[in-house]
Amino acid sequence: MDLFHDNPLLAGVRQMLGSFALRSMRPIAARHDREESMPWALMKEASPFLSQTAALDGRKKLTGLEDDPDPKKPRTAARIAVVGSEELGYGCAGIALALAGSGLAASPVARMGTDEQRAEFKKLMSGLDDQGRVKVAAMALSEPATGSDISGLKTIAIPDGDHYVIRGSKQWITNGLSAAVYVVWAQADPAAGRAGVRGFIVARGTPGLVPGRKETKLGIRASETAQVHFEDCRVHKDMMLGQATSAEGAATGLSDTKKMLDSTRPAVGSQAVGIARAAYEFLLDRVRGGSLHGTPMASHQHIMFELAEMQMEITASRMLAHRAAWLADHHQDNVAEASMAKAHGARTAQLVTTRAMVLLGEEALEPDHPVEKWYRDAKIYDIFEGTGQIQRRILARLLTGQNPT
């Protein structure tokens, strides 16, 4: 099924980023995976159409086009993100996260920030860093003892005159070592519980902000992941996100953070689809031209049934992601669909890469083999942005109104 036959904008994004994935990402993927290094040169090359601060430019997206400014009319932002994420994941998941990781930090600023905060974020992200590299941003949410349960944050923000003093540690933070600006989540009002969680824009170099150890990971190695520590880090109160109030008059806080995750999860699921598609197409090409026991591989039922199963799961995951994005673009609730898209995409990536490893045998264990890399990359998609268990818990709660224990 052609999802783009009646939408030239989405078709154009798919073609542009698909070409970029094959031409620019694939040739360097193995080296950056092996070196566990960020693709700084490629990030600079890609910056004209993969701006890290795109989320702050109203509805201006990858193509430079804008949606209709009428907020009641359908948008295309979520569907563009889903289409683009699959193509970048198809190129290399680690490089895709290096290219797009700053968007995760930009998203809450765009969603919850004031005009002044958006302007400050843009200023901090403009130009190059002191090493001549494209600037990146970090979303500092996860903690050593708090991963998917974002309501249990231990990092605190203590009011002190016109400032807040942030104390705590963050872990598994994308761009945590190199970021020019951090969006840090902390408990600012313990008495308010979950509603007291706030985000703070913190510039690199702020006293008390200490980037920590860079992590060595199983997969997505071209994306930098590190600890970040906050040792009495003073941040002006004007840099606290969520100061605006909702229609009900309540300050926006953790609830808006969760809405933000609902908007990003379809794209994460779609990136997992890109990994699955890469492994599936590699295997399909091998089957078309290969033989087993002297007969064409395509004539062996057990191999072809595996490929058929892969194609079914990839197609199902893609449709779930597009459905969740369509709902978001049409201003409809997509909590269930976002969780389905993320969980199903992660499962598909693991299923396809695992079966491809089995069918290829010892060949796939060779250093720098693409399927071996995709196999390692796939696992994280069942963990970050809410584990598979968290997504199923969300769905179960929506079914019954109760949290399963």
Given for the second form:
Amino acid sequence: MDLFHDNPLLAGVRQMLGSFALRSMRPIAARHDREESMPWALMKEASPFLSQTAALDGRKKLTGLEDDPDPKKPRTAARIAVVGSEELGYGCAGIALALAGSGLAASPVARMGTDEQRAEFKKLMSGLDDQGRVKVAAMALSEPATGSDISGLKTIAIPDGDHYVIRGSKQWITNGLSAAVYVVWAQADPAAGRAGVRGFIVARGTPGLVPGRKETKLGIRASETAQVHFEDCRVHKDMMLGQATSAEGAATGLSDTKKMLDSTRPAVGSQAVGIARAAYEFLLDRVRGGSLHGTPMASHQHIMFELAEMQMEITASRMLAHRAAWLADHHQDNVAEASMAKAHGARTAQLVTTRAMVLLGEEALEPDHPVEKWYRDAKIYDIFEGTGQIQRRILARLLTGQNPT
Amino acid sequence: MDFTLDAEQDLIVQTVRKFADRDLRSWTADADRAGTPPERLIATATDLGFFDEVSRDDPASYAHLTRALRGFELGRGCAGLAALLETNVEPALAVATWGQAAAKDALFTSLSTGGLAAFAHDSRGLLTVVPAAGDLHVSGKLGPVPALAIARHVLVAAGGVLMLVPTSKLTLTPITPSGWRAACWATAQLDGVVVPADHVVSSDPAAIATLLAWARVSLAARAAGVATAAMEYAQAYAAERVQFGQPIGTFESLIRLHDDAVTGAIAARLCALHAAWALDARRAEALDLASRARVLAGDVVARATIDAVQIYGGYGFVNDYPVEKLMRDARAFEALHGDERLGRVLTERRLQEAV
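Next block, the form predicted together with its partner chain, ref. the form predicted on its own:
Full assembly next; the chain just shown is listed first.
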């Protein structure tokens, strides 16, 4: 497999989602950003190919092809994810997260769930909700006191007969207000420390599950973020994840959740690349044919070297993401590469959007200006899914085996 | 050389700092969410003497250094409200310095009755200015301009001319940009607006350059204040927030983020003060120093506010905490009047080619 060129499958994904980004996402991006509203209509329209349960469905919906059943052969899932994520980030990061946010919850069910749990999750996600909207899922992991340090979870799950009683609050939960199903992480065995953390599938409407306040955010405003409270919420023990043994071995607690987060990092970095590319192309479009005091904008090094710098950084970030994905698809360790891809992509998105705003001058102060929105959207990529500092901590630990403080 | 403030400067700094800490910081979040200033702002600021400081008869006595000291403190309080509090200075100073009697009468009569004035620089070249029978006819789009939505007059720099225009002659569209949301922004459409000859304040390039230098120093000082505020908030948060068993403010990477930002903010403040001092001293290099101060302050406020959000982590991204607003507010400091670096490069290139 050639790392540096798309195969026909990846080219097809790129073309399809790139077209979707421009035709379906861009025209509604400013409105959903301004109104801080989920793009429910688009989510329904896109559901035939961008399923909220894609992690459980495999890739067929998106590509029309089944996964190769031979586990030793190279996969394409990670590369499809990075190629697709860049295009969706290029369209609108907030809408992209609304379209894909359920995947965060579906992934641990796909990886750690039993057949029965997968079936239950899919049942809970089938059909439309009582407002006629596609159903979404929420991964409830972060807590008010637990952002980067997810090993310090305070939410507890107390055994009680055939049930667990879950108690605690979750913070920054994508789809936290509207989800039809939650995958909540709680400490089920405090004596076991990290190994005692378990995930539970909890249906909306379960007594004690209380969706909290929706957050007003700097960016990605088309994606809903809310607190979720579990007030002695009783969940049947059959809904506890970690009872299955996957092809990759037993998958149970927090360490597997962290591995799952590792696996999404290249795609997250790639989504940031999409934001950077959007701002870069917007600026390039202004420069082509534009003039400055009677001279072509393109004749000015001040402007063109900035664009060249942006192009370099975008290309470097994209290569890092593709390299990390290629390694994952070829069953090779990619922890370092995934962290590099995520951290570098976030940095590039911030750099490019900030510089693009400076070069646009007063134009970028206009309400609903896309570059200003991309500037606000870009910041979260250096925070969620492991901050830039966490990525560097991972890389540093790989160098010496120590956690620098 | 002495960096000590004199008694009057010190009193002003202490007074404005108290106002910023006690009032502006308590108003800023609600004003941002509402997209409008608190009703008490104008009255409180009037009591503090914000709006009548420019002497019609003696504009040369105006102290830019004092203004920069004050602007820094206002920036620490709220960038959007600071823009409103500073809005009269450029129009009043320019009209008092170069304007004719009719323009002075119109503006200072308005200011004396609580009217506000805005300053708009057509940095994108969207306006056309055509002489006609001694007057000027102005058409095109103006803005976005802070304070324009509530101003009675706007001082417009366009087409090599400075002119005072009553806002009643304009078709205003109030807007709420992402940053400085409480600053009563507007754009304006001008369709052949007639500016009488006696409201043309100046067509001297040196006057316009001087006016822009005043604005640049003011922006730079306020930007340094915003950067300082960002790090004040971030440091307090980092001291309380514990992750991995220690306050995050004890991690070396965050110490460095904070430290570099504070270094930048101190440097930006000093550059702004230096440029202001040079303006007051009528130094030949004052205009260049003003431009350099804005370049540095723009970089510093961008970096500091982005890094403050980073230090806050997830909390930094939500509106309940102060720093996401600061990141939005940072942009106007670099955007107003256009890309400062570009202006510098083009000016230097013209100079080199002329040699």
